[in-house]
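Shown next as structure tokens: one chain only, the form predicted on its own.
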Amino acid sequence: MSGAAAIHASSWAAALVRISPYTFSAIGIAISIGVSVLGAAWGIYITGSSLIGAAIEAPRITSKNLISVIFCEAVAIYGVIVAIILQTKLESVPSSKMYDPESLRAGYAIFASGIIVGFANLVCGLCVGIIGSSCALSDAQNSTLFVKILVIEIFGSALGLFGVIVGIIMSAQATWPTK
């Protein structure tokens, strides 16, 4: 039996469970910012080079497809809305309740709320620049199809959304034991 309880002491369950709730939501908020700033650098990227290469031939392109920037950006503003978010469901629990199940519940709400955001708004990224390229390129090519290209760019920019929206509802289950 004593062999039975050192493994059970020693797994990663038992690891997890000694780290603080505080550690978890801080990971979440970080997770939140930094990888939806990385999602927009990344689609900002990708956007970017594209219109640069296309503006060469078609210089008239560079004004109007700014918009694909934009919409990249937004993913970054996303995260930091969010973290804002995250950050003020924070509160100050006596050592004395910091493992209770509700502490455990409210920090583990916090990270996955943060991993939700930070992962749906680092694809959102990518897809609004990826979108955000073909959209420079086509309308190099024909300038018609502009306006075409630029409403799926803003259907693909609703990821983002999506997951502000579901990491907001997942944030609501945290709540911290009373004092």
Second form
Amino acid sequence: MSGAAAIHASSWAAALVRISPYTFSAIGIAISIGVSVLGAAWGIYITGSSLIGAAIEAPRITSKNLISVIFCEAVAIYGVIVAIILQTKLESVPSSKMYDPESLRAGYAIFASGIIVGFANLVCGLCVGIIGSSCALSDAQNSTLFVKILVIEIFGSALGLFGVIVGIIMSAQATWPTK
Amino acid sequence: MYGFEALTFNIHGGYLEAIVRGHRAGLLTTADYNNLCQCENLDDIKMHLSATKYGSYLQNEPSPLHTTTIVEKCTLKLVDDYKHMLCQATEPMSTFLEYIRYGHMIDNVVLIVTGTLHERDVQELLEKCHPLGMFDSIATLAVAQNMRELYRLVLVDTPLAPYFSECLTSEDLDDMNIEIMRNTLYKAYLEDFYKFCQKLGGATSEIMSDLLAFEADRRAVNITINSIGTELTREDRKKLYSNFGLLYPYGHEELAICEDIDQVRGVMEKYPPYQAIFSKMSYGESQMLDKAFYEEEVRRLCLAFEQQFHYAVFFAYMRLREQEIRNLMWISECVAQNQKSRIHDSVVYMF
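Now that we've seen the form predicted on its own, could you pull up the form predicted together with the partner chain?
Everything in the complex follows now, all chains and molecules, and the chain you saw is the first one.
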């Protein structure tokens, strides 16, 4: 009865379910690493440019404020980890079963997992980057502010972690049909 | 887009904004001013200033110091900071920074023209010009006989050229006309700057609109007070007020007909921000008005640093430095002339 599932009222739905689940999985993995790294890079340059300028007048801030850059970098690492986990979930199924509902479900799960992680890390990287820039500038003026603003950054970097957790849970149940 | 500037501002402006905030940390505080006010002579002042950012500029000066030397060297620090920032800036920040100079250019033009009118030597006048407002061919200003020549010979090649359209008359230059010329140029410059900031949008336009509106209103009040009792007609006076600001347009109509300071006070007290300024002064007193305006300006400039990712911090820093140089000049003059009781009359504390 697997062929009957392909008969739908609208042709868009019919076209969508005929896209191979491997396409969706591959795009999900690409987005998880690509967009995470975009977020991390964006955050690092926002922090880095302010840090360099502020360190001219206040050289003492450089070593402590590298923490902001490290938090942004962690976001990229989350993306790499999830991409590696997702690609281990890919399995071959025989072509007769490629458009089975279970197969499609596995493909969509990996795709969604990739999007979740990618975009959560994108905004997390931005958030940590902007706070890191303000942190560097405030630390240059008044060194007691550093630890307080760091707490804000830690909350910001938790956003990326939420994305990773949900992404891994989503991908855990991406089971392809057995032969 | 207002609110999302944090995403892209640091590409071109992050480094310079951090530098200008570093410079701001080097501005003199109340404690520094208190130390300077305790000084007995100018060498003491030089010693105290050597612990601040001005140290490297003053250390090579020979011992009998003059107040003009102190002011000149401190201005040199301002110019160095400005030039460093300008050469690193990209559009549109470089245009913004250039706009900050035009006010000084106008002051220099008026200085040279007035000086020539009073038969002073051109070299002597050039030395008194503000270094930020210098441009090539400034010395040729001494040759011009009326405004049309001024424009045709010198100013058409400078950035001040578009501001001259309202000034082109063939009248000879005398004291009154020069003051009118100065105010007309400055009005055109402020309106141009205001329009430019509006085009930039975002936090820059919001903060700069507030700062420029205060500047326009302050100039309107000063023009009114200075032209009470002169031959400037009401129509001419109204033409010198800028087309923006809190006082535009109704306040300007009322200011144009004022004939003494109490009437000006009556007009200004209708506007809450200015009512606070005027309430600090008792009736009939106008000497404290300048200081009250400076204090309000400094308060607003310091507030500009509260937001990040906009250009108004550069403008605020330049203005705060200029105020600091004015403070130093006043303190040096009081100390040199042994009138230390009057120091607190005119020093505006920043932080």
